[in-house]
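Heads up, the chain below is alone and in the form predicted on its own; it's given as structure tokens.
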Amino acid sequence: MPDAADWTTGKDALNYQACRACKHIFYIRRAFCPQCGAGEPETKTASGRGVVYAETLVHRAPVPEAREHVPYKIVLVDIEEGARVMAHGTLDLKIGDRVVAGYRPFLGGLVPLFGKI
């Protein structure tokens, strides 16, 4: 399974995978398709654009290091390419908003941060 650089490796990009056999689109990186079980899915870079499917505002830090970031928003976004991703979002986001991904530092790493288009 090739590891294309994306936000998990510090690059400003959001990757998803597509099954070569059944064409299923999915976000969580795997060595096989969760739909049909075929191996070696293709890794592609997403446009970063999508629509907010769900959102929640986090008021309690899950770890002490996150206290400085509270409150922050977590969103589920249906990206244009067909996968649903979980990421951070700007505080003004609501369900149905059209968004685009940016990236920001969070707890020593990089995370996608969706904002309104």
Given for the second form:
Amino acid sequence: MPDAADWTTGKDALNYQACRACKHIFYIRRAFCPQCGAGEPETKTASGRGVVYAETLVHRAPVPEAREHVPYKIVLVDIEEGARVMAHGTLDLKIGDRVVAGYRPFLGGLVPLFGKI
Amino acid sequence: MSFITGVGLTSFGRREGCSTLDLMSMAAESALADAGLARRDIDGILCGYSTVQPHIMLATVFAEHFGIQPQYAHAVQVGGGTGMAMAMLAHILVSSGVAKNVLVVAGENRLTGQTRDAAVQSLAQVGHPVFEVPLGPTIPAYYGLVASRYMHEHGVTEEDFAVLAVLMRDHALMHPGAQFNEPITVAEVMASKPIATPLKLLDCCPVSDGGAAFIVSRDDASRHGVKVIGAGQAHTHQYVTTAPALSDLGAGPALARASEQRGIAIKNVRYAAIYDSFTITLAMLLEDLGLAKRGEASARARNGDFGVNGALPLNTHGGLLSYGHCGVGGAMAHLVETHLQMTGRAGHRQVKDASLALLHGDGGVLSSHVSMFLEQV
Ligand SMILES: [Zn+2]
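Can I get the form predicted in complex with its partner chain as well, since the one above is the form predicted on its own?
Below is the entire complex, every chain and molecule, led by the chain shown above.
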């Protein structure tokens, strides 16, 4: 697996992958392209800029440890490189907002937090 | 060819002291009695999963417990789509001669067998373990994301969703087995506590104990069988992050595959049994399946079209939203109710004409879809 260091491993970055064969862009990391099957996709670091595709404000936490954080906003963001990512967002975010990623600690890890540009 | 020859359904809600196997057994016993079959007549068993009692071989655990030595048995896992996927597989097994009578069964003490936190936590795991679950989403949050986008694209409102919750509750009031038996209003749905916007408590199905079963047979010895005349599936994604555009989800393709064998036109459908884990799920599926125009599911509901006396009765037992949701058995209740309606045995809920029914289930976050058509014999 190529360099995978990003928020999922505690680093303040957001990575995505690009297929060297068919140019497909995707977010959920794997060792091959899910569109054409070609191996060794390139792992790239995103600029962090994107547009909010969907948003929800979570009032009922899934685990007791998350209760102190409610309400928190979860968003789907279309990053400018062409992938869709799930992340946290500031409470004011609406669909269509242009946003940029920051990071914050959450439940013992680090998660991307998008805010308006 | 196959027939659904017997159905069984427990009441849903709190079933203190009932285990997964107890609820499965109760439903299976009713389905056998309804079909007029004995245990020895069952040569195939399909069962769902139980989050409370996970097991790598639940079908044989059940078969042994219940007292059947089938020629064919295994569990099936398609999330909320499992019940309809099992109905489709049973139809295939029977039609191809592998089995004569397949017992399809599921049950779970999901409400009393675990804490509410454990239920919410285990269901949230349907998300991606690395890229989604660490963000603290819940199932309602996944559907809340979908709902926000659906409202944005189609101008649907929270009141529109609330109308569907009220419809399901109105239906549940007519069924003694339903988990909820207090009427609700649109205002009460709107005022219920927020869970994951735009979804509020009454937009969400409850967690229930319950069981459901049915028997799919080659021969209709029961004389009240209904015929399976088409089934189809579509699986476009697992995670909401990787879902295609709203316009490219799997309900349409699953329906097309189910329709093509017999060239069934959607306008001829007289009864609808549609998965309704959340009000948004029901609204989207009704519209994706062509049972309402885009953005107009609620308008049809307001017009009374989906009522017992309407043009297209829908989930007349109350659906997941108000009959209850015990996991796999939840959506199987839709099929049980459809069978009762099609065989004129729905009592004071009986609709005038249920000659052709469309059933549709989905699993994950609109990830897996199964459509099925049933016809009166
Ligand atoms: Zn590729």
